[in-house]
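Quick heads-up: it's one chain on its own, the form predicted on its own, in structure tokens.
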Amino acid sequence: MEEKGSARELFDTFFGKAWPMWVGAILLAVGNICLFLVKHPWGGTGSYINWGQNIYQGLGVMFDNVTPISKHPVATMNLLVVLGAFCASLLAREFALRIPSVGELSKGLIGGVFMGIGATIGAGCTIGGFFSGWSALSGGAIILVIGFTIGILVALRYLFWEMERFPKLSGGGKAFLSGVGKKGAWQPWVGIIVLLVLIIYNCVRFRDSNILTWFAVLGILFGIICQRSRFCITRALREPFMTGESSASSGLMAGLLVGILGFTIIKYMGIGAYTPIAARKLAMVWIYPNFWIRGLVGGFIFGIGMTVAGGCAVGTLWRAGEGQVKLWLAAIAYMLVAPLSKKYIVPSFTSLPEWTQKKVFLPDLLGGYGGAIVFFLVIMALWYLFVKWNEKTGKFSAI
């Protein structure tokens, strides 16, 4: 057998097989800490809203004075997450234009609608509201996850019922341009070319803005990391109740621990804040008014949507990048509905009494940063024990 060269061995290390989700979660958490140091943490819904607003503005309806995508750091970044995932799937010969049945396409659209409504009501999605929100020590992020979980359980009940009563509704589908076999040998070469073009183009394009350059480059890297590790918060929250598998949940927890550590250091040390007012402003970064009604209702709606669609805010992006047409429709529905929900539905919630939608920074309630960190550690320890116990017993699997 011919030995592989060192370059090929290195390539196969990254693109020869999928990475464990914990590797992806930790790398994303480290990157998210970098984003916080540059400007602000990673979010998802803000980009979908901006994309949708730009579409409506281009059509001449509803929205004026919208920030162009190229000047919106998160919108630019998440667009490059899609393209980074596209490159990674080509390099791994995993890209294919996957067109499922009409039933699955419909669920992509419906799920995207629910995600657009839920994320705007809850003032956060699985990335900005949960992955970054927990790291920021947000009380609303805790409520949001409770809402996600309830929504997931309801959606799973429906999906199990659908499979029993209408098994043909979601069957079938076709795939084109698959990388399997000799016909897919072109994919890695195209992936290399596209990746180099993306890096060079965005570095030149944003050379006058260090912030946009950072967000662009990290967006490409995040897309690669997400695709290779199959990073998806829907999977991490859903699988214990579906298959009983716990590796995704454990991997997500590893990323959350790193994120909490990094964000706490930045906030506690007041990095970049030189006055008490600036330090307080820094501490309140990524603390939204979603404790408790908004977070619970929005999280519930979003949880249904991401389960039906088969991808959360970021899972939708990288799956779209690897050619899953169902997630294309989910992303389109999300971006078209989110601006409308923000404009017409959210005001009904912002008019509720203040106690139903507080900004809760947990160190304020729990005696400082130490109390907040211990609180999160206890929650994650209980979560870890539950998913491991459930994996062994199957008590709550296929609920």
Contents of the next structure:
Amino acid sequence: MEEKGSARELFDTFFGKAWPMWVGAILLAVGNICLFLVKHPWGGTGSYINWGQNIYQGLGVMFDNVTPISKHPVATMNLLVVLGAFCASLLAREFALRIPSVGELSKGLIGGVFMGIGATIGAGCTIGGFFSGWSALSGGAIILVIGFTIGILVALRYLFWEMERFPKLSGGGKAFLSGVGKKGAWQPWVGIIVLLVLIIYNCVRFRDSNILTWFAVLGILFGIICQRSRFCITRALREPFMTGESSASSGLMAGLLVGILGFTIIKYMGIGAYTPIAARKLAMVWIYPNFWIRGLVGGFIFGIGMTVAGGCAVGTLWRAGEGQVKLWLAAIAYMLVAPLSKKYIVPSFTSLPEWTQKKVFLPDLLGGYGGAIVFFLVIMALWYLFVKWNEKTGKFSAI
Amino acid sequence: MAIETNQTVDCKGLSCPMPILKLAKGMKTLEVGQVLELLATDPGSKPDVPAWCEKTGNELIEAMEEEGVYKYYIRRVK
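Here we have the form predicted on its own; I need the corresponding form predicted together with its partner chain.
Everything in the complex follows now, all chains and molecules, and the chain you saw is the first one.
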């Protein structure tokens, strides 16, 4: 039965234990370059806004003429990220319906509300704004991360205070349908069935649209990659200030480096753009008006939200897929609040002077692509030195 | 073999980062040599708990999976 042994070995390579964060980050960056080549990079908030608008339209309130989810590349893709993560967690026997205390569930909701508001004010979340935004050489993306970090510091202080004063709020709960132990042996079989259904359904559903086909395929893959590597931008930014552990931060940096390389090739070479105007439009892809006030304020609010919820735009999606009910609530609040915030809160920011909300493409500011790349390399070198030094000394870590 | 424990921290149903925060808080209340039992359902605890123990110099005596729950036994070293 040697053949069965090697098949088992292959399966365990992928689903036996968690992948390191850097493996996930690099794979996602490569996938993200593919998305950019197909149409445009990965984003998070656009999908939440679209889902929310579709819900409101379905209820017959406030929004109409909304793009259907199945015609919106990122909304389609991110729905499949949830389902891909669901499959991966089943295959790895890590799925369970996890229901924590009411206090924790409320924090999921509140975190989602903050993320919905922050992402729309800041014109970006951790994915479109940061992971794709840095790759796109956006100046506002740097500001967003400063905002996230301040938000994380504030929210962490809150979490520590809450644990001291109101320990019951973060009390434990229950988990159902767990894959752990003998009774969980059903999970990989269901995982295989769900995966096959997803693939077949998408082949049929999107057979007339090349673009949506690719976003759907990459969505399933991204869900699997995220769940297996526990790809978490909240963690990468938070951990230096919590446990001091640095592998999530350096893993994320590995992905950012790959993303910057690939995106820069596409923009620099003007791939697919045949006129100077089209080339300029391509260079400005994923450059949003968040330099600097909007990025700072939005990032700060988002940073609080993702720390309280325990997951950013994408961390929320794949954790929802593996059965964390707290993150279901975060996702629902995020998608219900984001369209409202965009409609009612964001206009008071767009009416501010232009310097508060510039679209900054760093090569314009730093004398070309070379200057922008050097700038990012320096920032990441400093960031890397900080997390490694802090890991050793524990100067900034709280526990 | 049953492991004698001095305190149990129940993190069932909780997601990252709460299990690690509660583990760190629970360890502070133990005396050196005492053992804490951590119950969790978050798969993130599988890499996180050993990493935290190694980083903080506490001893992970045993990590096991029982029906529906990951169980960790950690001795306070210093």
